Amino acid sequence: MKFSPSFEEGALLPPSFDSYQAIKKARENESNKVAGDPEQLNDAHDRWVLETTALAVHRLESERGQVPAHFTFFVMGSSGRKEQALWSDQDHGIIFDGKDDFYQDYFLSLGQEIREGMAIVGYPRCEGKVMASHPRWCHGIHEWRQQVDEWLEKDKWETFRHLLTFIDSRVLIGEEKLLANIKEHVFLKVSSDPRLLERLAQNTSYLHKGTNAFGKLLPEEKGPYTGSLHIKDVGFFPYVHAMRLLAIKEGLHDTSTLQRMEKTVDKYSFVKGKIENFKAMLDLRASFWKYHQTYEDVHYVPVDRLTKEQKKTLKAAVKEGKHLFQQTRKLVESGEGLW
């Protein structure tokens, strides 16, 4: 069967496959062809998840009847930012047009079907349960707004973490306006109380050390990844956290770190030059795809396998990422230009 997208511009179309195993096989056949190109790989991830979601909707409708309300299925995390490696876990949610009392049970069932389908296709279930099968990530639009308010009012590390996770959400199918509505609600709440942005910055204040005082890379010293650098923590996250904060400040709906940089580089001088560093890390990680056999593997880069030029590139990227985050946090804490 030809492997083709099941959705066009968010519209729900009939599934192209009759089983999750068939989608898994299609994914396995295509993976090696796109694994070395970050952009092609992330486009492929979208297709695989779209096909899985199409089949999940079809299966649930055959059991429980037609989807009862307009909805959007969105992805978060590296998927929401279109920064996935070859292996990726699940981070997704649902917003539907209606009340939880009427429709949440149906959409939670849809979330469960999507969760199990994606697991078969090759996407591990999220250990933190950031999936549409969990009530926290599956609400009507009114209840979603209420939940955002509660996250901010509780002012706890965990609830702020939920909000930061949500900000990276991107619609994969369904009504774009549903997700946009909730994000605008977030932006309005934060803009009305600038202190909240500083609190969100504190939530991501810890940076893993990637180099020592002499600029030498610091790989893991023990465990199964001894000799490898955790590129997710020390490389990508400083960029991701910084640009997410600027996106909230500027009210940007863009989710990818690169898009956020492009939208803010003219306004913030400390963003200049960082785009190339981030792209270089995406390409570097992708170049090691043959060594990635599990979800955990993609977070590490073997330092002893890096060429002299690759080490130089990675050191520069780690240094610039740290600078980007420090400058962003300094801006937020100073209150300069905050509404």
Second form
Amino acid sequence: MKFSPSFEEGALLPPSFDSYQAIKKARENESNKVAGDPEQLNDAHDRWVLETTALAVHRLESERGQVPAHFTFFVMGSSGRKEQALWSDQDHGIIFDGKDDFYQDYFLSLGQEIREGMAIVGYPRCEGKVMASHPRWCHGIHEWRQQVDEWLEKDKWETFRHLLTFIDSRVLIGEEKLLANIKEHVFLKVSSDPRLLERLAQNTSYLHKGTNAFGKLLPEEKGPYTGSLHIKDVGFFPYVHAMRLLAIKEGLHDTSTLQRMEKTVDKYSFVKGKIENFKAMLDLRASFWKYHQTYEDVHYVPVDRLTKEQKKTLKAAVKEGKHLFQQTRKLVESGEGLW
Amino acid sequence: MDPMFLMNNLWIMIAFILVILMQGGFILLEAGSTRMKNAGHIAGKTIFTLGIVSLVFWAVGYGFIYGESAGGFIGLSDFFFGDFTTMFDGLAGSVDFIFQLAFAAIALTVAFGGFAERAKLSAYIVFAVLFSAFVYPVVAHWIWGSGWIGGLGKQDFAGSTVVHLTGAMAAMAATMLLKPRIGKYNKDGSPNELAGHNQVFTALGVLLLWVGWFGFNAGSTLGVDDAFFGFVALNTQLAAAAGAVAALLIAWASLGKADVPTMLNGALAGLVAITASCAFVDPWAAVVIGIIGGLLVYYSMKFFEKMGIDDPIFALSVHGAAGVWGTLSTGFFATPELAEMNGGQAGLFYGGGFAQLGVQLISVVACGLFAFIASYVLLLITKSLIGGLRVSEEEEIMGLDISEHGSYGYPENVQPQSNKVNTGA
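Could you drop in the structure for the form predicted together with the partner chain? We only have the form predicted on its own so far.
Full complex below, order starting with the chain above.
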């Protein structure tokens, strides 16, 4: 598969493919080679989405004329954190350099084109509509700042959830500074109001139980995934939620959970040792890629197919994840080192 | 009139009313534990099968149980009961009759737990007649009539075996013949959750059953002498309480979730288990019996599901497994004083050795086997009479409310499933 190399630098170049189907085919050809390696797989996802976006821009320009302003196309969720499995849904947004009144209509059309293109390439539409085709996720820089302020002022579960989703955003195309600017705005707001970080922690405080009182893993009891553990909810999320909170507290622009851990481990002793656990879970999930046929499949690992050693590792990772989140929450609630 | 005679008869009439009200508990329990599209059917069938069992019990059931025994196997007199001058167990015959009738009705309702959500209405009707005539009365005669097991000194005060195990064995035969509901199991054999539509109904059903159980157990004293019914009621309450707590804790510890249906089944398992032993054991033993019943029901539910046996109302676990345990429990916990007072011998933990336990075991095996085999055969006969026990796939999908009765229990909330499927037909 040939990719436009300059996309990696954020520049907007002509696409290498003339149809989304062709990108899908290229993805299918390549995915088997990279699926077992989480890092390679996420690099490949970036390339596939880049190509899809480039083609979407090309198609929209041929219909509606040139892109009217500088913009940043960013990804969020597991894509933003570079923690995608073989299959992943869409989570993305756009920031443009200009006012909504003038340009939002154009960029929403671009968001729609990207959404449809990605769906063809094999990325299901986000059920929660976290996509650049939705007005919430497609704004000019000024309106983005306004929206962040509104999210914080409204102080609702939904608006805080939007903000937490946004914090995992990572630029794929365009200028980094547009996104960095909004994030800095968030960090400033949170650091100036001690209550906000605590409210954000409450938003994700529900932890799914991974082990029972006897220390046994808790796989699904019913349904098509009987015997499999929901590794996303049980394994990854406590780490993701904890490190996102620390990233906000520390004003980190890094989005990957591993990077966030590396950047904070020296300051927070409870982060120590957690990097290996998280890596182990990423590798464990990747090792089952052959069983992953759909987006839903990637969230599960079959417990009965795990070796004794893998079970031990997973149990330890689940336990440590819970500890990490609890310690982080405790820190946030105590307000220590914040103000 | 002797005031004690009057008091005894009044007490048993009250107990009868409580036991009949347990049918209301079953309606709520069953309807709440199943899907909305079958709710009206479940409520309705409970009432009309109560009608069937009443008529059959009057015609032949009572006579098969309490009539003159033919070799300890079945009674053969007192059919079409109606003599207001008769006396039985120190009660007016009619009072005793109607109290016994309520027990037969409970056994039948337990059996129908195995039919839920897929059996034809005609299967309910035919089997209600056959079970009420040829299954329940036989077991009841063996233990409570002048039957061979009663002669061995079997302890089953209110019917852990007679009512609950018998009903559960019929439910097992039915659920095995009917096969699992559509969608219960995947191709690889893994089960799906076909969640009941209303946990509040289920909880209210359990509460109503719990209250009714005081008529069931305490009423089985058949009198008010020495107010012994209070002791029986105390044991009943303790076992139910212990069953609920134990089931909740084991589900919470094992699943990581305090599963409500499991907890509710734990309360029922405690009640079923103490039914045999409520007049034979000390209160501390009632707590132990309830705890074991609550734990047992959790593992039993998992076991049957793993075995591919779809038991929508958990009749096999609540009434079967707990019924067996309850029957055996007197073999361990029966005290010498209470055994002397109510029949049989002391249990293993009170120096009675294995004698009583052996009797209890024999009765469980014999009655369980008989109830299962007889029900299985009668269901096969039913099947041949009505051309199959189960409704068609389309009827099952649209729900038994509309397919068997022509109207929904929740008309505003249920859309006919078949209308959603474009078959091209």
